[in-house]
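Heads up, the chain below is alone and in the form predicted on its own; it's given as structure tokens.
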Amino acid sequence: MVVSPLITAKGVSYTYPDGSVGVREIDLEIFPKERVGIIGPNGSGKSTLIFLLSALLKPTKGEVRVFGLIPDKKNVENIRRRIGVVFQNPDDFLFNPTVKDELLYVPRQLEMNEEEMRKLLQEYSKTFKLEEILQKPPFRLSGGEKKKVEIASVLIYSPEVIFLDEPTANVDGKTRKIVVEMMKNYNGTVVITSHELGIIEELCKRVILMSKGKIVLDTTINDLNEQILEEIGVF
């Protein structure tokens, strides 16, 4: 049986309002329930690449297809609700009065019973130790907080794909052991970018490798050279 790629990305090129170029001629196809570690140095185009893949950006040149569609203004918020991004910076996402109303955002949107969302939102605060700051608004939250948060108001509807930019920059450890916990029992697509190889290990199979702006590396995690991650400066 052929298998479908979810996502497909064609001679996809990306230039920012500056001229600054984030990606350039990128082919690349994401299959169901794939675990992809996007890995490169800073500036390689990493985060770039997950906006386009997850329809937040328009490529300046190329084709990206999600679910078989190419995203426009008529199902691109359907396309949207089937995906789930975690931003690197947490304050890029977060914009509800209370943490509750945050984990519930989604929820509301796709019109779950008071009951569904009651008991999603019981699991979730406890799973993430979020059950004191729920009443407290978002942006009083601290760095790690604010991540928690991020990552559970994602995870809470269950989205089709997951891709997670830095996840667990700049958390505690017990929140790094949440998130990679969390991530191994989610039943889904992954696309995940870190500077932190040992999560990237734990987490995926496939692993592509970025340098300015272009991919130099798609390969699995057992084969990954050490040797090539130095030379091109990666960690």
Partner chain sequence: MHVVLEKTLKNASSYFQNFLIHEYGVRGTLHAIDARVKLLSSFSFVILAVSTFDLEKLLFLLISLLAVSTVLGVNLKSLFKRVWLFTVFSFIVVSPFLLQNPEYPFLFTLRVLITLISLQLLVMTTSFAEICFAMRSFKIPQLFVHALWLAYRYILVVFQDIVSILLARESRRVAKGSHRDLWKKGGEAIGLFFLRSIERAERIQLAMASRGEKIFEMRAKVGMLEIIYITLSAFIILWWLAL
The other form holds:
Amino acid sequence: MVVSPLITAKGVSYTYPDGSVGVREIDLEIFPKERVGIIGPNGSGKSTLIFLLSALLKPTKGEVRVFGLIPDKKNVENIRRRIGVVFQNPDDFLFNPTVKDELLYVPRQLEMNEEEMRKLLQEYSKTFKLEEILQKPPFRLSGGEKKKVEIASVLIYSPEVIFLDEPTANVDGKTRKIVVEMMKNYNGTVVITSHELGIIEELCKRVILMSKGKIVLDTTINDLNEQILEEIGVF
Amino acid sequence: MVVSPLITAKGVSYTYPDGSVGVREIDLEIFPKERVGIIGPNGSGKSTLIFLLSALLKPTKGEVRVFGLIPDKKNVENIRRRIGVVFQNPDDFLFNPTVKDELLYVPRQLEMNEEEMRKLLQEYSKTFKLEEILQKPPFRLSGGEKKKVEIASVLIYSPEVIFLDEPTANVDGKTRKIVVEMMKNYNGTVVITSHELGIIEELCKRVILMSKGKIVLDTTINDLNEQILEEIGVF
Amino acid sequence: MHVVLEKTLKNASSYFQNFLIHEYGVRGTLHAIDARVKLLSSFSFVILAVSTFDLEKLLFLLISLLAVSTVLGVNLKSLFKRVWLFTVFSFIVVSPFLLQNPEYPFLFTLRVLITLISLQLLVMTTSFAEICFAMRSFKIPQLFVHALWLAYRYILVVFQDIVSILLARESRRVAKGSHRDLWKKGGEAIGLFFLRSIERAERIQLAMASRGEKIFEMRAKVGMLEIIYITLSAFIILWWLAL
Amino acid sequence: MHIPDGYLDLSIAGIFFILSFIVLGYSLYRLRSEKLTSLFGVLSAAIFAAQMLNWPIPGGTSAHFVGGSLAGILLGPYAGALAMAIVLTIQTLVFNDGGITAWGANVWNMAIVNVFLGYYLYQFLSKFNRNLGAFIAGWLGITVAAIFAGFEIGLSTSFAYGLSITIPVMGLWHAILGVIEGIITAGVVAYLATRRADLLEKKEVGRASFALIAVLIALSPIFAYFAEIVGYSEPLENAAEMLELEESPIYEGLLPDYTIPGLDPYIGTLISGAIGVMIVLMLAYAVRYARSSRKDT
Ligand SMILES: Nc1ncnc2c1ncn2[C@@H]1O[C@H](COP(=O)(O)OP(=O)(O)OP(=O)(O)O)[C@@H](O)[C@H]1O
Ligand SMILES: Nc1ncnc2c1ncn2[C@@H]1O[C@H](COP(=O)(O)OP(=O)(O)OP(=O)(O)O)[C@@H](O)[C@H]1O
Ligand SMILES: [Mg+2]
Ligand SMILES: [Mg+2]
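The form predicted on its own done, now the form predicted in complex with its partner chain:
To see the whole picture, the full complex is given below, headed by that same chain.
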């Protein structure tokens, strides 16, 4: 049986409105249940790639297919439902009046019943130790608390594909462990970028190396060695 | 000879306007040329403490002395000039129209001469690999690039005391190495918070552990063991 | 409806954001000229344009300014992008006169177009910091210039925030939602955004405090370049008067 | 509501420059020892953003959210006037929205009339009902400001519409759209009252100076009227005529046969225009040359 890819990028480039090149000529296939790590130096295009693969940005050249579809007005909500994106910067992500609203933002849209929502809320706020800040507006949290809320409000609706952009930046060791644990038990596709190689090693078999907007290597974690990393400038 | 402390906090508490407790009853002395690491779980008050010690926030209770002075309207500018603070969130820190303006913001105020500024700019943009983005507005950079710019624009004016709030979040391995290197050779006082214990181990002899707004342990790096960390919830 | 509204808002914000930061990378000759000289000459050209309804004078001015733009490194295409909107706008406003006095709407619009181009010769080639500096050296009060600079920076921050928040909303919009929500939730969202911006600004204020709040003074540059540009502007004025 | 360049006669533009300088200058004086707050910055930015959406009105200028009353209520009239003036300045300099010659008039309408009126209405009415006070301040503030704008362009001969059109057009449109302005103003005030009441504290204003500014506002149309009568609508052209520059020796020296014999004057003008452009081009190349020989960063 041939498994068809979940997400495909063909000749994808993205140039920001001011002319900066985000990524160029990306060819990539991501298969169901894969765990993919994306690494590369600052500004190499990792976050841009995530926005493209999750259909949040439209490529300026080339084509992205998600679940076999080219995202357009009609199918986009459906695609969104099945994808979760944890942004690199939680300040760009949190916009609800309280942490509670933040967590329930998607469940409410899906019109889950009250009981179910209450349960989810309890479960996730307990796991991520958010009980005491549930009523606070997210912009009044500490850096790591924001990131925690962000991660929790994506995981809470169990999307099929999860993109995690620097999930461990600013979060404490305990939360990091919880995220790793949850991702290990998670039943969907996961794409992670991180500058902390540890989490990539723990979670991903496949690793993609980026440099200057291009994919320079697409390999397995075991084939990755210090020399390559140093050459590309990750170290 | 008795060395007098550079910064002292006596019974310092800070409550945010909405009633959230930032830190409570902090007693602390920091001595010249010390390297202090502050660790603790998310929301334990590390960033708040840094704002208090650098005279950016006024304690709601207790007293902070910096260079022996209680910061007030008259002396505060002088105090701040001798202190550099790298904020946890670079978006809260960068406000100039271009990266170049950002780097030269303080040097220009100190009225350095053109030649000197040109040299500094060249040196720091080379070290941090910022040459290609010097003309870009900072808010159009990638997450790690922002942090790099932030760190560079504080180090560029060599303040006597440097506070680094999560300097390694979002930055690549290479930059991390550079920061560690620079801090090792640095001749002043350094206070660092980080969830990545590696950098604290490499740089700091003294470590302060925080939990729920309080200092629960003030010890040396060698006396720190996993058990204590786990108890407090860092791991 | 609300989706369309959000989309429009997002497009508008990114459009205006681009307006706010000019192409710092591209540097033509005009970029190098002292901001004060450019400010004065642009102002004079505007005065010339609004002081006449003479077709010859207006055409002379228009062609001269376009020539100056081309030679001194202002991209005509981006110039056009920045001036067409208000030109069309003005034409619409006076279009009812087309039947009664067909010349007037065109002349009127031409005047407006020239004033827009004149100002763009300054705006497209000068950073906002330089403009502030020029104002300071014309003795405009410190407080005013400082406030101008402050507001400009916050405008950049606010626009960036609007764009990223709208993207975040999009990333978690999994259902179309109802129109009813627009008024109820829309107001709340705007209020919250405002509050959040204020508190963010309070933190940026801290960053400024930690690095000193003195608005920097730039150094003036007056040399051959400036003198020739002044001559050029003076010539345009004289010829306009004589024509 | 922004008046672009080219809509106002210079005499009228001039008188409003003077009036705005006086009031704005006084506001700056009152604010001299205060620090600009982050609310000041963010409110300016928000008003700037909200003014983005505007559309043209035939017979007038344009309609959009102005925010003058809101600025007055939240910042007090002096800082509010400064905030609005700054928004207008940035719009002029960055977007060309609102002319540079019309800056004085625009500041007068939106940063002074609207702000002071809105502030005063709110202070007076909020004693009875805060939200209603904010609504009326927002609505009446923008409407009166628009009437002032209508008066200024209507009085100007460059703008071919007369007062009988411009005032009703601007006034009526804004009286209708002003309802939205009123709702937004009241909404923001109500919202802040529940979340950050500290931002709504009453701002003190001196009574005497306030009365003086009110008088200035009330009299400004009369000043403008006299300026229009006295002033030349085309002062530069008149200056040229007065100096008899058209026959001046400098000019003859440059181009002795202005009306080249045998050619009709129209072509003559055309030729001299073309020659002017040629010289401009040469000078422009000279500037470029000077640039290439100067080395700086
Ligand atoms: N909003 C933007 N406007 C213009 N250019 C941008 C913008 N965001 C990013 N860029 C540029 O695009 C390139 C790729 O950025 P991206 O954020 O994808 O990098 P990244 O690999 O995620 O880096 P990091 O490790 O720092 O997060 C960089 O050169 C950056 O300067
Ligand atoms: N602006 C704010 N308004 C209200 N409460 C705040 C604000 N900023 C932080 N807090 C609260 O103050 C406490 C301490 O926050 P602080 O940012 O100092 O934590 P931290 O130790 O730096 O955490 P992290 O590791 O996540 O950066 C937290 O409970 C947080 O929710
Ligand atoms: Mg990134
Ligand atoms: Mg922190």
